[in-house]
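The data below hold one chain only, encoded as C-alpha cells and taken in the form predicted on its own.
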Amino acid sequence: MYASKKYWMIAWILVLPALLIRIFTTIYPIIETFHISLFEVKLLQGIRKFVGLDNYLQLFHDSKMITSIRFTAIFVVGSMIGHIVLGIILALILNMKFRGQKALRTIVLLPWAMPMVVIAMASKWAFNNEYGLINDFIRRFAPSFNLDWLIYTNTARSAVIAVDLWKDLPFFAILVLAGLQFISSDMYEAAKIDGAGSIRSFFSITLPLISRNILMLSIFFTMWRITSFDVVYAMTSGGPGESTALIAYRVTTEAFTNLNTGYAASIAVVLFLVMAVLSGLSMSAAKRVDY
C-alpha cells in the first residue's frame, strides 16, 4: 500500500509541471476567452461593462459577420473538394513507376514546405494585373486579356481558394498515396483476371479502401480550412469589401484592429463550439467507415 502511494506520488510530481503548463496555455485562455466574451472590453476608449450575451446576440445582426461566415463555408468547400478530387489523381499519377519518381515526389512537397504567408505574398503579385505571371501567360494565348483577380469578390475568392489548394494539395496527396501504397498489387492481378478495367478496379478496389484515409484527411484538413487566417492575411487583407475575410480573420480584426475585444471574443467562442461539435460529428463518422 505504502509503495503504491509512493509511485503515485513520483507519476504526479513528474506530470504536474505539463500539467500545470497545459492549464496555464489551453485551459485558462478558452475560460478567459469566454469570459471576456461577457463584457464590452473597448481598449482605447477605456471601457469594460458587462453586457451578458449581447455581443452573441450582435452576431445575427452583423453584415460583415454574415459575410465571413459564407465565404468561409464555400472556402471550406471549394478547398475540400479540390484537394480529394486533385490529392487522388495526383496520388495515383505519384504512385505509378517511372524513371524520376522520387525526385518528383520530392519537387511536389516544395509548395506544402513553404510558409502560406510567404505563398500569399508572393501569389498577391502573381494574381497582378499589370505585371503578374497568370495574366503574363494567359495573355501569350488571348494578348488582349485583362483582368485584375484581386479587386473583384469572385475572382478575388476563386484566387484565395485556387492559392490555399495549391498550397496543401501536395501533402493531401502524399498522405493518400500512403494509404495507396498498402493496397496489394495481387488485388488488381486478380481483377484483370477477372476482367475489370482500370475505371471499374478504381471504383471496386482503389477508392474503397483508401476511403478511410480521405475521410480523416478531410476531416482534419477541413478543420484547419475553418481556422484558416493567413492566406487572406497576406494576400487581399479580407477584401474587396469584406468578401475575401473568413472568420479567423474577422477575431483578428475586430480585436487587434477596431481593439473590440468582447465582440472578438464571442465571436473565437461560437469558432470554438462549431469546431467541437464538428470534432464530434467527424470522429463519430469516421468510426463507421471501416475497410
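The shown structure was predicted, so the numbers you read here are calculated from the model rather than taken from an experiment. Positions refer to the first chain, counted from 1. Take the two forms, find the largest set of C-alpha atoms that superpose within 1.5 Å, and that set is the rigid core. Compared with the form predicted in complex with the partner chain:
- Once both forms are fitted on their core, a CA shift of 2 Å or more is seen for Leu16 between these two forms.
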Second form
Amino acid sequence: MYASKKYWMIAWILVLPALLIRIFTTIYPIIETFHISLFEVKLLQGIRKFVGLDNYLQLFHDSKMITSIRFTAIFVVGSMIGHIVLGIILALILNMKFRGQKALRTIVLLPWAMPMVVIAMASKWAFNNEYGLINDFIRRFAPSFNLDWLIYTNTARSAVIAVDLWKDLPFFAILVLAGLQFISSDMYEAAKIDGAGSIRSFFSITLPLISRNILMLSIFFTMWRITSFDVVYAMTSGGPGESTALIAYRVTTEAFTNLNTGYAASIAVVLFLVMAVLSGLSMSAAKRVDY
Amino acid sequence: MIPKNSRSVPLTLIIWGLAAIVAFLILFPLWWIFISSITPAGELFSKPVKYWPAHPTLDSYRYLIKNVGLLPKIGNTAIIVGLSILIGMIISVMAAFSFARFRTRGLSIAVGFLLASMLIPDVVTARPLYDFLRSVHLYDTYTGLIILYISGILPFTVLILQNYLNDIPVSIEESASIDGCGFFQSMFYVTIPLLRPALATVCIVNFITCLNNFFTPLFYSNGISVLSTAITQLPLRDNMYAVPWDLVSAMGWIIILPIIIFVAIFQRQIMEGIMAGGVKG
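Just the form predicted on its own so far, so send over the form predicted in complex with the partner chain.
What follows is the entire complex, opening with the chain shown before.
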C-alpha cells in the first residue's frame, strides 16, 4: 500500500523532527568532542592550541585519572556481581506465588522510579557516623560500633556501591523476572517426575534458560554503571580525596569546574570508545548466545 | 518454580521472611526521610536516632515554600516535563509510524542511527552541547531544556511504539483507505486509537524518566530550577550544619511522594513498559 513514490516524502517528513533533535543533541556534539580532544583548551587561561594526541598521552600519566579508572572498574565489577547474584535471588522471590506478592512487586519498583540524586543525598546522611541511619542500626547489635563511612577510601567506595545496588538491583530483578516468566511450568513438572529437587532444577533448568537474558542485562547495566555520575556527584563529590571520582564525574569536573575542555574531551572520547566496544560485544553476544 | 501444592508451612514462612526483609530494606529509608522532614532541625541531631519526632512540625516545608521558592520550582518542573512528554510523544508517534509502515534503505539507516544514539553517554556530549546551546541562546531557556528532555526520551519511545505498531496489521489501514480515508485520516482515526495502551504505558515511564532527569537541568540551566536539581542546591541555614538535612529530607519527600503514589496506581503499566524496553532493548 505504501510502496508508491507518493509516500516517500511523507515517510521522511514524519521522521524528520525526531532525527533532527537527535542529530542536534548527539551527532554534532560528539564530533565536536573528537575535534576539541586534539586541542589544549584551558578556558580560564584563555589557551587554545592544537596538540594532536597529547591529551590522550597525558591520560596515562595523570594519577587522578588512574585513580578514577581504577575506582570505575571496582565500582562496575562490585556492583555487577551484586546485581547478578542478589538480582537472581530477588527475581526468584518475586516469581514465587505467595500472599503479598503483588505488593512486593510494587515496592520493588520504587527505587527505580526515584531520582538517584535524592537517594544519594539521603545516603550521605544515612552513612553519617553520629546521626546516620546505618550506624544507628548497627549499634543496636554492636553498641560500640564507630565508623565514619565517607571519610575513608574503602568504606566510602563500599558505601557508593551499596547505594547503587539499593537503587538499581530491584530493577535488575524485575527484568530477570521477565525472563523467568517465559519458562513454562511443564519443564519443572517434568524435572520433578524425573526426581530432580528444586535446587537441581534451578541449576539445570532455570539458570541455563535465563542465562542469555542475564548476559544481555549485565551488558546494559555495565554500560550504565560506566557512565554513572549522579551517585558520586551528590553523595561524595568524588571524595575522600579523589577516591570515588568515577570517570564520568571526572569528565564533568574537568569540563565544567577546571575548564580543561580539551583534556575533558579526550577522556570523553575514551569513554565513548569503551561504550562502542561494549555495545558491539553485546550485539555479537545477542546473535551468538542462544538456548 | 516450586509448585504451589507441595509447599510446606516452614517454606511459606521463609518466603514471607525474605519478602519482609526486601520490603523493609526499601521502605524503611523512605520512612526515615519522611520522619526527618517533620522533625525540628535541632532534634534531628540526637543520639540514638529517633524514629518518631517528639515535636513533629511542618517548618521545613514552610521554609521551602517561603525562602527557597518551592512553588516556582514545581511550576518549572510541571511545564518542562508536561510539554516534553506531550511534544515528545507526538514526534515519537510520527517517527515510529514511518519506521513501522515504510521500508526503504534510508529509513532503516535512520532507525539504526536513532537506536545507536541511545548509547552515547550524556557526559561525552555535555561540554560541546553546553557551548553550542549558549551560542544559539538556548541555554537556560524552557525551549532548550524541553528539546533536551525530548531528546532523552525519544529513542526508547520510538522503539517501543514501533514494536507495538509492527503488531498492528497494515490491512486495517488499507481497509480504511478503501472506505475513503486519506493517509493522515487513517493514521489518526484508525491506527493511533489502537496504539492507546502503548501510548499510556510509554507516557507513564517517560513521566518518571523526565521527572528524574538530573543531568540536563544541572548542566544546561541555571535560572530555571527544577525539583531534581534543587535538592542539591539548598541554602545553608544558620550556619549550624554543613548540610541542611531537614530541608533536604523535606525536598526529598516532596519529590518522592508523588512518585510513590504514581507507582502504586500505575504499577502494571510501568512493569509492562520497562519489560518491553528492557527485554527487547
